[in-house]
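Only one chain comes next, encoded as structure tokens, the form predicted alone.
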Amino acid sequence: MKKYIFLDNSATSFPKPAEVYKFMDYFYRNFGVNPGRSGYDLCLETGSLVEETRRMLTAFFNGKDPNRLCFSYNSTDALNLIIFGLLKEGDHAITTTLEHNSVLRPLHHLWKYSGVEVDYIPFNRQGFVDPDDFPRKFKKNTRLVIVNHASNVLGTVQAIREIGRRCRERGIPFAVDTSQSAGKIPIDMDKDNLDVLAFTGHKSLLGPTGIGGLYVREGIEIRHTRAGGTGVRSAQRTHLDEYPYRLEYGTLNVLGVAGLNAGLKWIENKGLQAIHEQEMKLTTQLRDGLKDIEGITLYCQDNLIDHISVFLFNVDGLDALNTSTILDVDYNIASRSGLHCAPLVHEQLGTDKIEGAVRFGIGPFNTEEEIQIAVEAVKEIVAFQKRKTG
């Protein structure tokens, strides 16, 4: 069987490092119970883990309280608590054409249902949104504005820090959308103008599926949209306002916790500089190996300055579904096709007319053998097209 060349990264990365799998298996098979809600040994080295994940993520972010880093499920459900508990009817919000239907379908729902005003700006031919654009959309009542950090379709990296500055001027809470970001590149709660951010832990933090969250600046307060149990004074009829139990609820998923920490000792061991700039040089060379290629469609590829290792092309009348079909049964490469669940980017590219495009996300255990292997693959199916059709 040839090997299998995983390019679907930006998805989830896989595999991740051995240390986050063992890590996992050792602590759930010694300490795998409800961290805080008795005081007998095994409970309290589960607290003691979940702390520990809560200051270094607190750390890897330069915010200040680790209290107010929250856990969830994953960017989804942490954007969605940010989204409706800090929105309500009469409000209005500024987001851009880049979001994830994490973002899009909470402020949809919003729109819809309670009457919130939506203003989205579009990107360049490049991929990347003006700070300036942002001021000429601010109002009275603009009570959010939110923005991916890096896109999940593109990989082009957003000016946040400038975004931020113009939000922080006016006094209007700036989130961040670091799903694709985190893990790749430095955020930096106070130096890019943060008031929340949130994070996944199952792409580039290397954690496992169904653990991520949300880190919020001391002065924005989210309203409470849930309610449930914490282990901490059971006896109140209300759920807690104090963080982090005030956006915890429930039984934390502390395995994920576990695989998380042991994802984000990985990094800062390995360093997240000589990460990015690792799977940038894999970018390059896929880059450099397709881009003069007559039958291959490049999507804001032309400069890699201010970019993460996401890759999108067509070949020339085939859709992408099937070419994603080829490259997985002919070559054992992974790849994801279609939308990649942020349809407004492939309206303005006018890819939404032919079933979206072919995406590749290079991870950090990805070869330049398996970067060339892909290059030769795709060529060849070009090769075959061209023969097909002509």
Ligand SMILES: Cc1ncc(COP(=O)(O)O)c(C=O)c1O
The other form holds:
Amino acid sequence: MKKYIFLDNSATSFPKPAEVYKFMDYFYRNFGVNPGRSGYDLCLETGSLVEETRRMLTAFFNGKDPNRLCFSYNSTDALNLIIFGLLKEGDHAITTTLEHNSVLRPLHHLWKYSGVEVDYIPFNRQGFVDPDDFPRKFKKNTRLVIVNHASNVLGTVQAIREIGRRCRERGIPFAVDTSQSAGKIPIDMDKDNLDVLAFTGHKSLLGPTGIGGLYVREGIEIRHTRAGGTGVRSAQRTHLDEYPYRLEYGTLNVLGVAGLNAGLKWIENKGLQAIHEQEMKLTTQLRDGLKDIEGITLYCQDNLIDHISVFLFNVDGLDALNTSTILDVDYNIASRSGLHCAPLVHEQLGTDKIEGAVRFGIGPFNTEEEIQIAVEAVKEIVAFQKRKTG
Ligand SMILES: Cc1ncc(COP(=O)(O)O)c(C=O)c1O
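The form predicted in complex with the ligand, contrasted with the form predicted alone above:
Entire complex below, previous chain first.
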């Protein structure tokens, strides 16, 4: 198999820590049964792991009640539960142009088919939204503010604490998409004034694909938009109202929970701050290696404070897809080009007209040596492009 320099960790982290693979294999071979459905020992063991992981995640996000930590299949799934479960016809929602399609599309569907009004707050030249722009859009019928914590395109981290404070003052539910930030920077339900958060397990939380979830603060009730088996009170004809069953439907992905459990333990062992510092050191190395090159455009990489390890650029005159293909074929470097499922970011940057941009996503297993190879590769592509266009 060809050896890659994997710089697509914003799409999914790869590889996972060895402990994650090992524990998933061990757990699934020994306890891979349906939790909460029966009383035999294996089933109880599986249930214990699920409950332990709920407790760990609740503590990780500084929530209060592990029962309000519900598992889903990824953050798209969790965000759909939140958006469709909190908004109804006649409501108004506020979001930002930084959002991923997992927020934009549910909101657009509600606008198109259910008469929900949506306002989009733009970001400034540095890639940040202004918390004061939110109250300016508040209306009597505003029922949700939903914001992407860390941009999967620009890497900028939004001032969610400030936005949350403004929402709390008006009693408007505030939801945050932590898909890119969870596992990279601290997130605190209390201090950050969050009402609901959605997370995905396969990115910086270092678990496998197919597992994610949401935490719902006490006092926020998300309506059912699905119904099904829960393993308890089977005679009841409607879906259960109490958490976590309220937002969990059918058999859980216990293999995913096991991987996420091991990923979280790995993060806690290393320390969130140490992981983030190492990733930002590499992001700075990348930025500094490329910022003064003529023939390359960087987007929102000037100031790496309030930033995660996402690096966006274009080689001038070359389509992003071509740059990614050359990086792959000639240098074995995995990157992601295009619109990154966040079309409004590219619309605002103007990169939608040139097929988007190229993204490097740095993870905990990248090294200085790999970054140096990536810098040299991009420099060579720029030089080649200049020779071509003369
Ligand atoms: C900011 C953001 N939100 C949501 C998602 C969706 O994550 P998932 O595909 O795991 O549902 C992503 C994935 O790239 C993301 O970057």
